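Single chain ahead, by itself, as structure tokens, in the form predicted on its own.
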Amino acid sequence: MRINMPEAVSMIIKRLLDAGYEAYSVGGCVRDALLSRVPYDWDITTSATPDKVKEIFHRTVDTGIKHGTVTVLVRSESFEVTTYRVDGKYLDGRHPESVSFTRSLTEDLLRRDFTINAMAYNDESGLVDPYGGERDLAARIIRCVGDPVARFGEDALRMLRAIRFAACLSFTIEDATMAAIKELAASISAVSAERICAELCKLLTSDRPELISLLYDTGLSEYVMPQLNGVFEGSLKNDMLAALSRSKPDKVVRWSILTHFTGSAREIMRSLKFDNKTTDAVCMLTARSDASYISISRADLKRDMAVLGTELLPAWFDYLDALHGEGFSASLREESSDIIEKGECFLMSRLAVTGKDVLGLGCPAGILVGKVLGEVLDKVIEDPSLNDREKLLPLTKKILSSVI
């Protein structure tokens, strides 16, 4: 068996041979070439301790040095370096509390998490795997290495990680991983919302988002989504893994799919610690998901498009196919593009008339201006005729006189 390496991860491994170490490609980038996929990214272990690693190459930087790893520079790219180790005790369900250097492959792969992220490989030896990764690649199973309680009970965020690599390969958690994982499930609550929200997301918007019901069935939802039993415990389970399972893997979609039915949108995005504009950008989705969609006017079409802006279109389009069946939204994306096509106004920035021009009519600064702007926008919205400088300066002034 030989994996085509990127001529840099060669050459890394081959200094590090020439100098007397072992070297091998490991982990995730080992399984996806094995699985024909393109590596993210090629991770590197030795048996060198990082202070040789640095002796070695000259252009390094010590991004993990006190867990043995120092990034090596080639050209504009990086790739991690990592010494052979084993873990100490892990007291918090995510740290060890010490490292130390092994001069082992085995040992420093038995501390791995699954045994298809638990390989290694170079040119010269050829794959090393110890735990029986290739194996469970052919069928397409997730497994532990080792007990899969002493792997959880280090690392919480893993029972996230085995239903995430189930979604994104498309492969079944082996019964006693499974066991574990519903054994230990309140364990995840040690870790933080933002680890869990970007397993979480590689899990929705992965092939797969309908194995999001796995969290569901080990127990982990109780600690993580908690409003997602009230979905599974009752009659809208089988309606939101369909439409999670036809929609577009984008996360603003699925997002909204997924808070479409659990509600409680905005409450789920901030615990998750979620930043803003998707938080938005989600909430703003489901509060537009009604089947009435269907038969909107041109102008409350106009009113969604302001609301939503140019950029969110496409996903609320796709967020309404998914909910509501395929083509659901084609009158909707061809009457938008029309608006677009022929320039009507939604927008404020696209008054013909600015907050200046209200200025100038008499308005007190502040607020107001936005509030008779916003008065203006909905009448041109209304009638894409009156959005001329000429016609909307005595409308203006009008609508001014009325808010005074």
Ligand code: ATP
Contents of the next structure:
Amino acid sequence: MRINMPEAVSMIIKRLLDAGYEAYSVGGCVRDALLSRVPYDWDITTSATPDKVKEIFHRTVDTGIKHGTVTVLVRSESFEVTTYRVDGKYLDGRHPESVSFTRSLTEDLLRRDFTINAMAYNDESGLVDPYGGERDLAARIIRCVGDPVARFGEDALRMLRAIRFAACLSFTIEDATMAAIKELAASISAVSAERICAELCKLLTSDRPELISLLYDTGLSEYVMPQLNGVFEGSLKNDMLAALSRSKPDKVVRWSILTHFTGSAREIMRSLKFDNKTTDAVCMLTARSDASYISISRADLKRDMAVLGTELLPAWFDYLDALHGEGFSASLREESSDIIEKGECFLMSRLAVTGKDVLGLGCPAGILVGKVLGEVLDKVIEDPSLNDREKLLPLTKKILSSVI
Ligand code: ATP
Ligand code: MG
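Next block, the form predicted together with this ligand, ref. the form predicted on its own:
The complete assembly is shown below, putting the previous chain first.
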């Protein structure tokens, strides 16, 4: 068994070995390499204590030194090097009370969540796999290392990670692991909204977004997104899962689909502590779900384009296609491209008259300026040929006189 590691990782491992320590790549990168997937990052585990790691490498950052993690910088890249560690007692269902270092790789691997994440590798020793990770990778199974009830009891986030890995890798969750999630589902409340959100995003943007159903099957949804239960207990469950499966793996698109079915988009996004930009984007799409968009007028399309902005347009079309069937938005896509190509104005900032012009026509400063420009824009959206200074100034004057 040989895994191709990036040169920098091999170099870090070699330097640690040459200094008389053990060192391996470990966890997700070994799993992904064995699956012929490109690892997101390469983590290194070593018998050297953080002090020694810092002596051996010149450029380091104390990222998580309390937990034994030192970041080693190699050129413009960074790698986490973590000392073999055993976690102390978990008191809050999320964080170990203490960590202590160990000389044993097998012990370090024992603290890891799933068998497929509990393998280590270096060129000298090959694969180190004391808990059957390779077997479970071949069988495409997510299985806890050790007793699942104990492991989820230590850290409730692992329950969501299990479901997320099942979705990202298209694996199934082993029976005892699944039963333990059902048993301990309520303890997910100990996990912060940000961590829950990060896992749900990975789950939802995976190849198997329909495995969101595992949240309901395990009882986790009641605690992480209670609105989901209504969908699973109602008649739209299959519509939602089908729409998710056929949609593009985009965060805004998939969250919009989900919250289209659950309702309460803003409330859900806020409770999961999403950033405002994502929240607003999702709310703007869910407000534009209707199948009647197929027959929208060109002028109304421009009004929607003004609100969504060109950046969100592709996501909106993908969203509509997922809800109403492939190709649904074809004519909208075409028409919006045509509008953009022809340079038709649908934004106030692109009008041939400005706020200054409105003031020059005698409008008092204040909100009235925006109101006048808004009405001018509306006319221009209806008739693009009006967006010409010569034509627009008299029209602006007329609109102004009608509002003051
Ligand atoms: P990815 O980076 O693709 O999300 P990963 O497996 O690399 O997946 P990380 O969160 O980067 O996940 O963690 C790296 C490794 O640390 C995991 O493979 C696992 O061995 C261990 N690990 C991470 N989180 C936990 C946890 N909550 N409980 C136990 N072990 C964990
Ligand atoms: Mg990782």
